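One chain comes next, on its own, written out as structure tokens in the form predicted alone.
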Amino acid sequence: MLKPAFVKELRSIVGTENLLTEPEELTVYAYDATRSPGRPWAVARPAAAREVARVLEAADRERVPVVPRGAGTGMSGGSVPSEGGVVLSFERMSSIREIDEADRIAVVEPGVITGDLQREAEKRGLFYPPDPASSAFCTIGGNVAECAGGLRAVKYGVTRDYVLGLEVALPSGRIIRTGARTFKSVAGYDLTRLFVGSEGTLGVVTEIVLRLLPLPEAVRTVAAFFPDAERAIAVLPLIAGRRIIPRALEFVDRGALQAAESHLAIDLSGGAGSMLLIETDGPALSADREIDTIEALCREAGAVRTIRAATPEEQQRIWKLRKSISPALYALKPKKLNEDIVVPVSRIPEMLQRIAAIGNKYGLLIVNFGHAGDGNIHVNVMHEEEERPKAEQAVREIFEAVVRLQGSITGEHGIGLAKAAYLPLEIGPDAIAVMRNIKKAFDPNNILNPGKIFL
């Protein structure tokens, strides 16, 4: 537990309000969406970096430890304080300081909301692609932390494409500056993609500098509907065949499109066994061009009811659907083992084979959707309390498929207290210990986020 002197120290930072220490306070940052409950000791909430690189120095002098926490909706543990100490809320640094539209860049705290940054630079005519299922409320820089993609990763890449620059608070107590304000910087080692996916456990992000572009003229949505999983996977070579590349190409397998429909009282399937999502964007004409081209190739590979949006609130209407499914599949069951394996698209089809193979080895259900278009395929093996065992042991072998493919255990949740078990089944040895150097040199003391990425 925290020493009072240090308490006292604490508060004389951040302000009595802003530390927070009963029980109940507590608790509301004691998980994330994994529901893996962690208690700290106390919770800080900076308004500033200055107040964080002091925290951090006190806490590294008494060698207590602090975990970053954005909004809580990451996937993998990563915000929670598994081993007590301190966590470092951003909810008051959620400033959008600038967008600076000559430029074409922003700048912003990390407790900033995706989404609201989203709709500001909209106004602008401007876009930032990174497209989390959880944009309505995750924040930046947690989305900065796991190296967050999203929906629209498939076109437009992750996180870390539009990352240029960061200010980072060290456990040493010193601030430091990574990267640019410009497209373009290759002075020295790129701290910025280090910093970027390291879950918390090298420096604390206080201030972001993002690129952002011109907001696409058009976009063109169409939901297609198909039998099975099989002759719905079986349509991204066609698209790729084409040369085309969606803005988003999800596909939801029956499972989860019947646990959606349910959640939300509709129908849009028609009692269909798949279905996929795509979007288009850019100048009208090419948009409508291509959304034509990738209905028809869904036709002609045995779609049996597709759904053009007309309007933007038939977009939103279809998008609803695809971001119900997770919360919708505790329906199904009351626990879930959520994954986000990534395997080359052409495998896809022989992962979707192996899941199920490894589904009836173990008598449970697991339930696919994702993000097909680049691969990243989200495994939700659900279970009940009692069959636990049986889930992990079935989330080992996934993985162990996985790798055998070529692929990743995760594409964008990060590895956090979930997945650190697995990461020596993707990461050798060698790798693992130049990782764990690095970590020594930035964190010498372990303070920051320990317990994470490695066991």
Ligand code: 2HG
Contents of the next structure:
Amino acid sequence: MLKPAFVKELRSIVGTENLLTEPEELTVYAYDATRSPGRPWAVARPAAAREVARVLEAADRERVPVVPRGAGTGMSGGSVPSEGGVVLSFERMSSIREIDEADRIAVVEPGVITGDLQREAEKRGLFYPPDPASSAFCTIGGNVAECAGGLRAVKYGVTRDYVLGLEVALPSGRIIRTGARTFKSVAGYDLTRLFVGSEGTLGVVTEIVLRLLPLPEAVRTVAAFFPDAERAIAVLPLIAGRRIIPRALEFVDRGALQAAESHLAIDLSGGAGSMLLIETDGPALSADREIDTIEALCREAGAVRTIRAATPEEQQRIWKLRKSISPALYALKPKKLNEDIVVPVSRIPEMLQRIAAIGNKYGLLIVNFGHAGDGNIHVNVMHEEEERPKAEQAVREIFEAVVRLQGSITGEHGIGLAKAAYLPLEIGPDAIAVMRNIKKAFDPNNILNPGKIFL
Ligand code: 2HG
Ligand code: ZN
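Having displayed the form predicted alone, please output the structure of the form predicted in complex with the named molecule.
Below is the entire complex, every chain and molecule, led by the chain shown above.
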């Protein structure tokens, strides 16, 4: 619990109305999308980097945990205050400070909604490619903290590929800048990359400089439906063989497809066993040619139905289906362990076989979907509350298989709380020791998001 004098100090930093301490207010900040709660002792809503730094300095002195939080859409518990403390919430730091068309950059505060930045960039003929499925709600700050990936990573990469520079407040109360406003900079160590994906454990990001691209002239979308997952995945090497990189290449299995269709009360699949959702972009002629080739390859590989989206509205309808899968799965079972494993694309068939075998062994329903184009599959182990130990054992075996196939246990959601126990499966003890030393250098008193990443 917090000392009254410390609460008073926090009030004087952020203003009385921006320090929340009532139980019902705190409950709102106790969750992320993992639905495993951790109640904060207070929530501070700073308006500027200086305020963030002063909160950190005070919390460091008092040894009080500080947990930065964007919109709470995270998938690994990264923003859940599992050890209590003060949640720093960025709803008042949500302005797009600059979109510079000549330099092709945006400068934003961490609380900006990712979809809002995408739209503002588009109005100027520019493009912010990272597109997490939750882009309508999630914040850039959270994306940076977890190095969010999403639907266009197959062609355009992930959040870290767009972050040029950061302003970061440290527990010492100092504010540092990393990187630059330019696409190139090799001055000193690459602290920007270190902070991106560090899950709020090293510092608190207060401003972000992002690289933008020119908006592609055309986007073409096709949904292809197959009798089963094997035939859908067999299309991937065919597309690669044509040297085409689609801007999205999503896979959805039978369970995920049915859950999303019944959630939205639509029927696109006609009862098919799996779906690929593929998008190309670029100059109109080339986007057309590539999507034609891809559609033909899908048919050759056994697609029973393909749907080409002719208008932006039709594109959105298909994407709505894809983006609703994650919440829709709760209709199948009350609990899920949703993972974001990634394996080399060529190993996806082996990985899916392994997952099916593990599901059978434990008698658990496992649903798979996600960013197959970059090997990133969302494995959802559905279960009842009392089946939790079995589900956790299944996840461990899935992770062991991932590591054997030279993949990673998390492609885009982060380790957070949910995967801390499994980190040693992938990262050796010496590398973990290096990481812990880095953590100590930035946060000697372990006040920043304690309990995350490392057990
Ligand atoms: C997505 O791609 C998100 O929809 C959520 O990363 C994945 O719920 C999931 O497993
Ligand atoms: Zn995803």
